[in-house]
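Presented as structure tokens, the chain that follows is alone, the form predicted on its own.
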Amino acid sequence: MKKAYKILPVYTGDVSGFASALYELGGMLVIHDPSGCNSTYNTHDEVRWYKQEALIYISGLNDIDAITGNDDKFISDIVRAAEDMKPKFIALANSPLPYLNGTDFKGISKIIEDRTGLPCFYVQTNAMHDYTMGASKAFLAFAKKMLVHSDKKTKGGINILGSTPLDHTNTKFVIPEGRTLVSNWAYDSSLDEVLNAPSAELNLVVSSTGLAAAEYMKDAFDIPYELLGDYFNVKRERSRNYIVGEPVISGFTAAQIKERYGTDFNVIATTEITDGLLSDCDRKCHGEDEIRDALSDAEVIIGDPLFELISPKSAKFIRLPHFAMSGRLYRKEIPDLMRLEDYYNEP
């Protein structure tokens, strides 16, 4: 039971990542589940969910057809609906049984997209990963199927990747200067802008759910990425300061602290996607047990108020809500990332 939670909550679903990922580009999104959990992708994972509308379905998998693998049903319920309501794109998803069924996906996005005439993708999920997983692999599965090359550059033109509700509660970057923004994956942003993403120059990654992305787009567009964390030219050392959470983000805030006050914080990455991601003086932890342990000697530990549950009591805590964790516990109390002094200063 070494990845057990006994006292967290685990964090955000990658069903959950990839409806979050997709919810603005115009398409329809089907997730082969039972009837009833729409509700946790499109109310409890989502911000956007009361005022944006998006195509996301659930395809109501009974016991029935579960157990005989009605797959002609699954299928023709998406073509009569994409009739109607006319989405840019399919892209489908799974829950547990389906995945466990062997459902093949790919057959039916094939014979989907004969049907419709529509560009119709999968995107493997089985509600066993976190949000990163989902997230990251919605990403590289729409950048693969609807992105060509373009000739065209836009000057100075530059992505934003992964930015999701989950991870970021603005869509204000800082971009560098001589940069014109070409798109934001993908939030606030529309399917024209995200489709003109090759004509850009370069790719920032703002999350770990963009790095595929960014890594696709590089060998297929020749595009070069930099993480959010590369605007400080800092190298940080071993210290009991830690940042609990996803390994940019928490990379990007330890390098504003490195950079402004020369104090080292130490990255505990507590999400699944941190392969190229970590300094040397950074940790991966996945399970209650090794976070717990990770910061038993801690002095400061900057983290979603969760974290403080499992943290010793003589560390100094400060609170940094992450929508996938506490979802909206204390979703008034999270700040723009992008302000080091809004949640973090020094005498």
Given for the second form:
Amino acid sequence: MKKAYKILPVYTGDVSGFASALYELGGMLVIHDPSGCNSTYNTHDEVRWYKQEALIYISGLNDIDAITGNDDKFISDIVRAAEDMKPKFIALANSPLPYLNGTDFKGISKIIEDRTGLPCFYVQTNAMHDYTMGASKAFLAFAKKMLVHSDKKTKGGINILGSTPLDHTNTKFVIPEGRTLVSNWAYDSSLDEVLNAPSAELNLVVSSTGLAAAEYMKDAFDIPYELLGDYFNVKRERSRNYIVGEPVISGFTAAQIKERYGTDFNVIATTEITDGLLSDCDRKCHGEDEIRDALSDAEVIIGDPLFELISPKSAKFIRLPHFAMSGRLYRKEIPDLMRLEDYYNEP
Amino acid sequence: MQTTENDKIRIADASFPKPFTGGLEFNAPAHGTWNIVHIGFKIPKAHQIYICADNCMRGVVMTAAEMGELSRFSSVILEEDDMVFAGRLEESTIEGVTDVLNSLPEVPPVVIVFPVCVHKFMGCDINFIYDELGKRFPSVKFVRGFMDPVMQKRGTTPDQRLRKAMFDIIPEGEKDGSVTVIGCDMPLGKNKDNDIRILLERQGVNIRDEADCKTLEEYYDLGKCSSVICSYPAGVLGTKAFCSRIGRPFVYMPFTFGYDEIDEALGQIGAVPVFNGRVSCDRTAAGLKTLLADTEIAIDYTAVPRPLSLARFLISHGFNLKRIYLDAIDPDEKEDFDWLVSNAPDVMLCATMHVKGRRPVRSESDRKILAVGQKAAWFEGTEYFVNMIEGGGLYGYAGIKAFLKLMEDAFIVPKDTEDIIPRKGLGCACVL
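Please supply the coordinates for the form predicted in complex with the partner chain, as a counterpart to the form predicted on its own shown previously.
Once more the chain from above appears, this time first in line as the rest of the complex follows.
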């Protein structure tokens, strides 16, 4: 049964993806949820919470307000909190109950904008998808709401799109010679830097969470984009060696291994956004049973250590911890993904 | 008196039992308290199955993962189509649980099933689900958990109801003269720091502790007692139902710092008064006061079940208690609240969930602050703190003296706060 996970955890959810994407941008992020979303997020899905400020809150929705569709408390609580905390913008996220009762988040956003004078936008989560969906929608919604066209271009300017600690916990991107980093969406970049993104000449998509914003900026600001390592330029053949995980990072890793060692790895994409990101030899899997079946003939597997729980004993397993899967369990082992030699070697 | 919209208030100006106006909620990075996953694993051999959406699932499954208990935990993921078609939610729940149980190496004797808020809002037929699961798996005892925090603001919390559901499977046994201690997650202290244990064992009474059952048989034997002690507020709901069902008396004995309350409670379980208890505690407190001098102290509600009782004790023994971190006050603490209003009106009540909690105002001086509890430690930004939840298994005069010793140790030896307090479930196994 697709919906049953006998032993594997689920990936970080979409609400946490939303929060992770916008964490450093100075906004107030409000999850309309009774309880638990914030605790789950800051415990298991966020490495910055202890030391680095971010205004991320839940609404504390109760049963009566949910049943009667009373949005007044939600709105007035946000307005009061904005007066106290002075955010740069406000972003709202949804959870199962407001999703079920059809809460009008766009209307609420408009009211909040009127009452606070701050930009306010809705990110369409419902807690039923993985982090890639939440982060992707958050980046896109932010871009649509906050970016304005720039006539001034940064020569060789580049934006990194799709960089959060969920995928790139310890990754240090090296900017190619002749290029200048304009903004990193959104890890170690300020709001001002991110708002300057339309001045860039190129967007580099480093995970599937950055793809939607890249496509938007291509249409809106005529900024082309490339995938990390331009990995489609490296042709790979079918193989019984698999990389399990997020498709852009896995595709990039597979391409690096092919280039360096000539070995073919196929991607088993286990996160939700895959359109246009997989080669013919790759496949998408959803749920524990599908992943287990896909791995059943594996000779070598690269993936988060938790995938070893459903891997055939005969396969060689190479650990590549992924924070959005195993959270804090193997955090100290998470490598810099730009340094293949730190996690994959062949004689 | 009105609740305050601010994040802190003088106790003399605070409304009882709810000092603070509700609003958006902050969550401090202190996670030593137990959640429903930790609590559920107190039943030996129990398997837990949650039926919920991805984002809700993440918190509970990673709790199990960090305990090293993924083999006793499974998930059934709800998706949009489960909420569109009539009957789909029941079907997904039943078939998902069935699929999980059929795939396990052996069917567990106890399975705790956790439906969620969505099941309630969709009008899901919970009884039908359990009837069907009971038919499919007649050897399994199903514990009716619920992860529905949307109900907790006006009613009981999921963990209160889980404790009750867990007690519901304990059979009534023949009375054997023992005492069962139930409802708290911290095992009853064993090192001469709990007067319940000391006094009952001195009388030859066998104690069964729900928090310390190693086998399922031991867990089921909790029903063989002659009387019951509940030592934690969240356990009272379940204890009442349990005792009513099996026809046993119970005494509620949370870890308090009030001497009269201790004597009265010990009297109710037939224990003889503790010789020199008060004098001994007063002497220990005086010694600690000499060491601490005017050191500022902050306490929080997660450390002990009766924080205002602790506050009163500290104030009345001359300690420099400044702040109490809590979001609401247990109505049982009214007498201590009134005493503090009269005798320590400037003590501040500080909310832990208020939006301003994200920017705690910490002292910029180098002076040492002693905290009791993980939340107080984080808000105060101190590495000198008592790392305790739920009273730590302490009780009585022996418990108070042990607690004062922990304060002394905390004052002398700093802790790595950033490493310790984000870990979940203090006292549980942790693979981090």
